[in-house]
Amino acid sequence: MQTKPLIIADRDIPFLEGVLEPYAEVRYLKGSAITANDVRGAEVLITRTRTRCDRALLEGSRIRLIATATIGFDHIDTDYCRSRGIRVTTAAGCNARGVLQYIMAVLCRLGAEPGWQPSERTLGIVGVGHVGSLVEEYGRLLGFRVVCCDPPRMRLTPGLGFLTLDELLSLSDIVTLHVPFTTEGPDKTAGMASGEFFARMRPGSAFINCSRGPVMQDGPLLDALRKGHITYAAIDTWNHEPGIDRELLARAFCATPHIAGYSVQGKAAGTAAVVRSVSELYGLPLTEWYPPQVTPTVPDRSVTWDGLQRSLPRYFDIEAETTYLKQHPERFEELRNNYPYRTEYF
């Protein structure tokens, strides 16, 4: 009798338990605690960002596939995996609408001041991929002046109206980052939000980061906030998680524990992506699987600024979540792992 393949999975991936068990032996472990010994006999590793997938973890294992239920993959040494013939798949785009609604919550909180209107603000979007393109679309729908910067896309398709980064920073009242984390090449994003970056932003502007923590430099951001050059910082992704900078946390206008994309539908799509990857590897009848307990989002492009301000706090009280994290920074990882997923509604 043929034995079932062994799959190691992060225990905090929702909706996964019981789905693959008819076809494989699945062991659920804490992502940050998965060891080389755990994966040695496994063929598949299903991860989130807390598992560092590199030579130290994978050498001598039988891993054929690493499927991450996240859009990012900087926790995976892709060069090493390529050299070993290990396939790597991501859940690109799975949480885009959840992050969109996070950005809208930040904008609504910024706009709580009487008389604050989107038509009087320029929203600068750096990185116009799955998330950034949605932020651009809804920003325009809500009446913001929207400017975008995406050097790789600008080179690939000239004429789309993208600005240089310097141009965007000089024009924008609000700058939001939606870039991948890269450490080399002409479009390196590691540390891109530097002292020079913040100095070129407009005085009194707002900075939002829910892409990756290491794309921003804490010291220069703190300096800009202390001096009042940057008035508002909304941060979801931090350097040195979960041991984040306490002064930066205290000064942040919005502060959350890396949960911008934590919607029910986003998590469902991420889990569906890893199930599809495993199904393709083994030829399982699960390539179209989606968690039956989750209702997919139906995009609504009829939203208005006034309507959003009234409705969004019922789905996501970002002010209350900010207050709680500031009071309990030591619970960062616990809050992230036990977060009550939000419902996407537009």
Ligand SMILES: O=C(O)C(=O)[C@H](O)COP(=O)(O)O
Contents of the next structure:
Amino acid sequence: MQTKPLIIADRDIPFLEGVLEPYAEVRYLKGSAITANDVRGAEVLITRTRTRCDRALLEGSRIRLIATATIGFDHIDTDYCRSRGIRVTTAAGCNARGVLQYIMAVLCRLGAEPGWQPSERTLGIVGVGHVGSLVEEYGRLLGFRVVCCDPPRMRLTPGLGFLTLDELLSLSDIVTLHVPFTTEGPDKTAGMASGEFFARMRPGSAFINCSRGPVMQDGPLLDALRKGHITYAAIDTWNHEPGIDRELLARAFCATPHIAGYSVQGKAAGTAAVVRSVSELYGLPLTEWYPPQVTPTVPDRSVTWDGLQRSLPRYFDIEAETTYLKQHPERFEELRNNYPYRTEYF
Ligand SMILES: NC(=O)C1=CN([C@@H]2O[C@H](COP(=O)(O)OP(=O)(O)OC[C@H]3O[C@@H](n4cnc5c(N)ncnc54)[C@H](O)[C@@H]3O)[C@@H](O)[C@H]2O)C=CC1
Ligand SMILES: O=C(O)C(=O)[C@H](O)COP(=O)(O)O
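Moving from the form predicted alone, what structure would you give for the form predicted together with the named molecule?
Starting with the chain above, the whole complex follows.
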């Protein structure tokens, strides 16, 4: 009798348990604790951002596929995987609408001051992919002046009306980053939010980072906050998670433990993507699988600024979540592992 292939999966990927078991032996482990020993006999590794997938983990293993249930894949050494013939798949765009909801919650909080009107604010979006495009679309729907910067897209398709980063920074009241974390090439994003970047931002403006922590430099951001040059920082992704900078946490206007994309539908789409990848590898009848208990989002483009300000706190109380993280920073990882996934409703 043929033995079933072994799959190692992060135990905090929801809706997965039971789906692949008819076809494989699946072992569920804590993502940050998966070792070379665990993966040695496995053919597939199903991950989140918490497992560093590199030579140290994979050398000598039989892994053929790494499927991550996340958009970002900077936790995977793709060069090494390519050199070893390991296929890498991601869940592109899976939780983009969850991140959109996060940005809307930050904007609603900024806009809680009397007289604050979207039409009087310029929203600057850096990185206009799955997430940035949605933020652009809803930003315009809600009446913001929107400016965008995405050099890789601009090179591919001139005439999109995108600005240079310097132009965007000088015009924006709110700057939000939606770039991948990259360390090489002309568009590398490592440390892109630097002293020079913050100095170019308008006095009194707001900075949002829910892309990846190392895209920003903590020291210069702290300087800009201390001087009051940047008035509001909304941080979801941090340097050195979960050991985040306590002064930055204290000064942040919104502070969350890397949960911007944590919607029910975002998680469902992430899990569906990894199931599809495994299905394609082994020719299983699961390529169209989606968690039966989850209702996919029906996008609602009729949202209004006033309506959002009334409805959003019922789905996502970002102020309460900020207060809690400030009181319990040591619970960063525990908070994200036990997060009550939010419902996407627009
Ligand atoms: N906080 C959270 O929970 C989540 C964070 N993320 C992060 O957000 C990132 C973006 O997600 P998506 O929009 O889905 O990715 P995407 O790949 O669809 O879009 C990224 C865009 O950034 C652009 N880009 C690359 N380098 C740039 C640069 N130097 N300057 C300006 N633009 C640049 C690319 O051309 C692309 O259009 C992910 O890579 C991930 O790190 C994603 C989901 C959830
Ligand atoms: O999709 C991404 O990229 C993210 O950053 C995730 O939302 C974080 O996902 P987990 O690794 O916490 O599942």
